[in-house]
Amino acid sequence: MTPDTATTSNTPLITVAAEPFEFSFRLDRAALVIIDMQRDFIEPGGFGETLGNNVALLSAIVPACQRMLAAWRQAGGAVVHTREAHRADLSDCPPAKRNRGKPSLRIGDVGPMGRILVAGEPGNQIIPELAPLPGELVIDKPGKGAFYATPLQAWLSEHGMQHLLFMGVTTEVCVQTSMREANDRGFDALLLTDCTESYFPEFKAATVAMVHAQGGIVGWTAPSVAVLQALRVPTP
């Protein structure tokens, strides 16, 4: 099932005030997608760190990540989340990935937290506050697109999904690379704005403009209270 061949839903039609236009979904047919909430990018210690970046820009989001993600869980909507990971063996790591820059510490090198953005490792595990229920989808993706070799698109496809909401790290990098890809594929994607986040707030306010720019050439964008108020929850 694709996003055009879905099945029509009965189930009542939300509607979040976004930009550039309203942004309305089905729950049943709707997804929250996490992207990359991992003690590499976030704690300190982890790859994020040994790049030079500031990783409290990253874990300031994660309370308002934890208000979302309860509250999409309390209305019963399906949750995806994603870890940016690699074999052991580093096989499906590029050279041209691995060599890229001068970072103090390499993919699959040993880091605080284990080996740096591989699979199984401490610091490829998704931060405590926001870690998977059971039943939750958990995809590790060797690149920086959730749909790029994984199983993601044939997992929505399955369960009939044609809304995607996201929220994650970076903005600019895996989070609007997934948007992106989205799109390309016929879903329509929105980005919350207060969960996302970048090392680099030019760099997350230039892509949140790229994204609903031109009538929503990728997707929409709206802060999480918007969703919140739409799917009837308190907000604080």
Ligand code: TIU
Contents of the next structure:
Amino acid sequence: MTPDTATTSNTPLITVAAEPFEFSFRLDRAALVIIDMQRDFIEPGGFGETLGNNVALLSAIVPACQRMLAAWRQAGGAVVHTREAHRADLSDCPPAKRNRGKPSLRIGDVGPMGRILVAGEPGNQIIPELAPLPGELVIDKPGKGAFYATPLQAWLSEHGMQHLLFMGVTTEVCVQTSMREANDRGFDALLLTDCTESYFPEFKAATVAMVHAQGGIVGWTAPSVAVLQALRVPTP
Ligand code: TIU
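Could I have the structure of this protein in the form predicted in complex with tricarbonodiimidic diamide, to go alongside the form predicted on its own above?
Everything in the complex follows now, all chains and molecules, and the chain you saw is the first one.
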């Protein structure tokens, strides 16, 4: 079970204008979760491109992510970074994942940025613009969801976290899966719409709509400027 924030925190309630209605959180009970902003998805030569995608679409969100991350750090909020990363022996990459689709290079094969989607390889690193700081949690995840086979849930519970603000890539794959996992585990999740992107713009639009549809069936959505305003950070 996740804690009841109303009784365990004395910090002020911060309220964000969001869909389908306001998203309220307390800073000491909230984490910014940055999904898979790795070279493997954002730069040419990585996993994203081997799947046949135009990776240039994704780099457009980097400035908005940087602004949000800087403001969140300044406010003193917790930050969690994830990387989609497999062990070098691929023992955590089942055939059902490795053999899907028709990539030009499969997970574990050697590409221009090292072995595709393997921990420790150059392509598997988080892009320098969003590099983790010492003390920030970095989760290596073998699946699409950030909770599957990782210590994330235990860490969030241990630190009394209730509210998760999501950004990263790709919207309908690892971000949405992680938000659904979060929702099932009792966390309140907000998707920052200008800080996430897909190789398929129509999939991003559909995901944003389906997250907040049906009264917020998965969670909330808002542009990052709404969070910056709620944090009283000067906005562009
Ligand atoms: N292919 C695709 O859109 N995404 C992934 O494979 N992983 C993540 O979303 N991180």
